[in-house]
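Here we start with a single chain on its own, the form predicted alone, put down as structure tokens.
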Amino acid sequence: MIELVSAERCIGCNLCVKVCPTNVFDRTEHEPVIARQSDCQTCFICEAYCPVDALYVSPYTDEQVDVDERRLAEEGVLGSWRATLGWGPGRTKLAAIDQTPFINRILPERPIRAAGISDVRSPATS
């Protein structure tokens, strides 16, 4: 569930605000307010977008934690799914080191590009 929104990290960009799917936040002048904590589907989706890690949703979705914004820091969890993500400048996609073994099983086909022969398929294992 969300616990955070640090004041001293956030632009005021208002995209959490933006995309959160159940309206847990609202507007301000300044950083945006957590209303309707208890509405938070806990899915990350608020902490992704955020551009500057402002953001720190709990893994509890039931129950809400006591947290501390400095610690968080310290410990590279404030902001850390948008990391695993690899959203942000400098950072390495997911996408990019995913080693799902079982992914070439659910591909559709590739076609084999060889020289005048286009039709032929290919299992995606290829």
Second form
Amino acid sequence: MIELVSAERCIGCNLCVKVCPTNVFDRTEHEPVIARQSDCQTCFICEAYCPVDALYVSPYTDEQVDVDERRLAEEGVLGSWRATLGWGPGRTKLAAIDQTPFINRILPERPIRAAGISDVRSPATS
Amino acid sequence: MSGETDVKLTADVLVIGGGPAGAWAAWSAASKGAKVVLVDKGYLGSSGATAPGGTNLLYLPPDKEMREKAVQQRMQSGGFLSEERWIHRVLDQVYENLELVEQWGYPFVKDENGVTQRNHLQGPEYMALMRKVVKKAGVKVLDQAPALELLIDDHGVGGARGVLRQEGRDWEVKANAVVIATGGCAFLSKGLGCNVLTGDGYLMGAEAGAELSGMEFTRRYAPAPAFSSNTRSRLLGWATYYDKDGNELHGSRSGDFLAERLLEGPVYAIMNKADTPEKQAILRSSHAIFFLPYDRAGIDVFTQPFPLTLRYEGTVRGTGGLRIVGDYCETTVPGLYAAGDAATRERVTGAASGGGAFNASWAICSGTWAGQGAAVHALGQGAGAPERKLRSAGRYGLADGRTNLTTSRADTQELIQAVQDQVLPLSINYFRSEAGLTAALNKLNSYWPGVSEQAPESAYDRIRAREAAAMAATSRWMYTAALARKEKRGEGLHVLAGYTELDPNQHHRILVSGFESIQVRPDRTFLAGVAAGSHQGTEQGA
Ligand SMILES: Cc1cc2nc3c(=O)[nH]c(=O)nc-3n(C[C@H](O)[C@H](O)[C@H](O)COP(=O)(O)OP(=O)(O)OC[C@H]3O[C@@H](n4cnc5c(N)ncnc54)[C@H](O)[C@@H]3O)c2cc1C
Ligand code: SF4
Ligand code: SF4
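Output block for the form predicted in complex with the partner chain, input the form predicted alone:
Next comes the full complex, and the chain you just saw is listed first.
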């Protein structure tokens, strides 16, 4: 669930308000407020769009947790999803280095159990 | 509705929903010269099942043999409820469209031989690009603008109404053709990106007289972290599973293994089959979103156990939806088209799940075709939509002055919870039995009148009330269809205890329609082109 809108970092662009699929935020004169936290679907979209890494979506979908902004900043968590996606100036997009087309090359071997034979190891097919 | 502050627009084509299917429909209709409005409950570019994560796609070079093989494989896995011609159409169309995606600027990777790999799209990148393309094509986009109901007259559909939920105003768009691309129905189970998908399009379409098909093929749950939302689970192919005492469990993410184990107790996984830093790096740069919740919870997935759950996906990676009857994804209602997960995907997936590559490809293709069909239909109409005497098609859960509320008022949240209680449990919906489904359906039927006893006032409540109605209706269509298919066909997307064999007499699709009492009938029209008996042999062998 969304847990943090950093008043210190937010520049009031309201992008998060616009892009949130489940309309969790409300606009204010200053930084947006988390108005309907329980509607958050933990999709991390708002974080991806925030230009100044002012948001934190906790991984816990069903429970609210306390967060410490300073620690999240120090540990490099704020803005980390946006960085992974390669969004923001000077970054390489994840799409441009996407390894998905090649993951089948490193598939684990798996035991194939044919009738009467157990644990014959052979490379997986798909 | 609040009079002069409302936003009123006219267009040739109205597209409802801005996931991939809606985006392609809007682009395609605009490219045919139609004036297009697209509305999304959330935001075109970030909303729906594709946007937060991403999708693998069908991308087969136009090699005759290769494609024929793929088609035959699918016919087989789908229990011969799909159609060869339609699978070919999708393979052809998606190949072309993915080349367009590249031309529009999506940075596909190349392999070591310089061959571009167009078989996977990172969701945020893809959908942000589609937003740009759609807007550039001249489409008027209304975000945070859920549709609540269609407008109709004796000639068919002529537009829709909804709310601009961040402005507290209503919108109305009159258009001679409407494409429903509202995605599937995942019953607010908090799967990745899926909480906007509450079956609204099924409800709206059915109120206008459309039928649904394949609703029994909805036995579909996806593995996710027990504490989080991420249902992109392909990478669990590198996991080993354990029980709470650390004993290894033998099984894989597909099949009944996880469902059976989870009924017994918690299941943990460790991604220890990615056993080198090189492999781990490759996986991290593939489905990156897979790692996000674990990283944030402080779990090193390659060495530490993490708890799993199954989240219900309904029709999202099931295959049921609005019945389509023509090559342009026409429904049986004039002027009404359906695309993506809002439509049945049986024509290409048959009785198997389209997750994995078919669904995303279908969204692209069905969107493209529906957009074309809608544009041609609208531009061919003599009378403009504004001159038509349109009326509201909405009937359930609207209650804004249109139902006579007596005393009882149903609480929307309670209604949703009650529906979820019958739909989400593995014991009812995964391990399906006639007794279990019948009991659940009886309860769901008893909740149905409550749908019209909601009295929503705020924009928020009006949207939720319609979502509740849509989910209640969808659940009843699902279980009604499920009780009507007493056989095992395809790859287990519907299984009813006691019916373990394929039954050649049930080689039909199942259509459901209506609300108070639900009509069920078999559909064999898709077999018309197939020589009688030609699949007999295979069927018995399958
Ligand atoms: C985690 C996950 C992974 C997947 N991976 C794959 C894969 O690898 N390969 C594959 O083929 N498929 C995959 N799928 C399925 C694929 O994502 C869907 O088939 C695809 O997104 C369908 O596109 P769509 O446009 O029909 O629906 P969606 O993308 O779900 O979009 C529907 C849109 O309609 C909007 N909407 C809903 N109700 C209303 C309303 N009342 N008014 C206005 N707008 C409304 C929503 O806000 C949303 O934007 C996956 C699904 C999930 C959940
Ligand atoms: S996107 Fe970031 S900067 Fe913009 S309003 Fe939201 S929190 Fe503030
Ligand atoms: S995580 Fe998704 S649903 Fe939650 S606030 Fe951010 S954008 Fe909205």
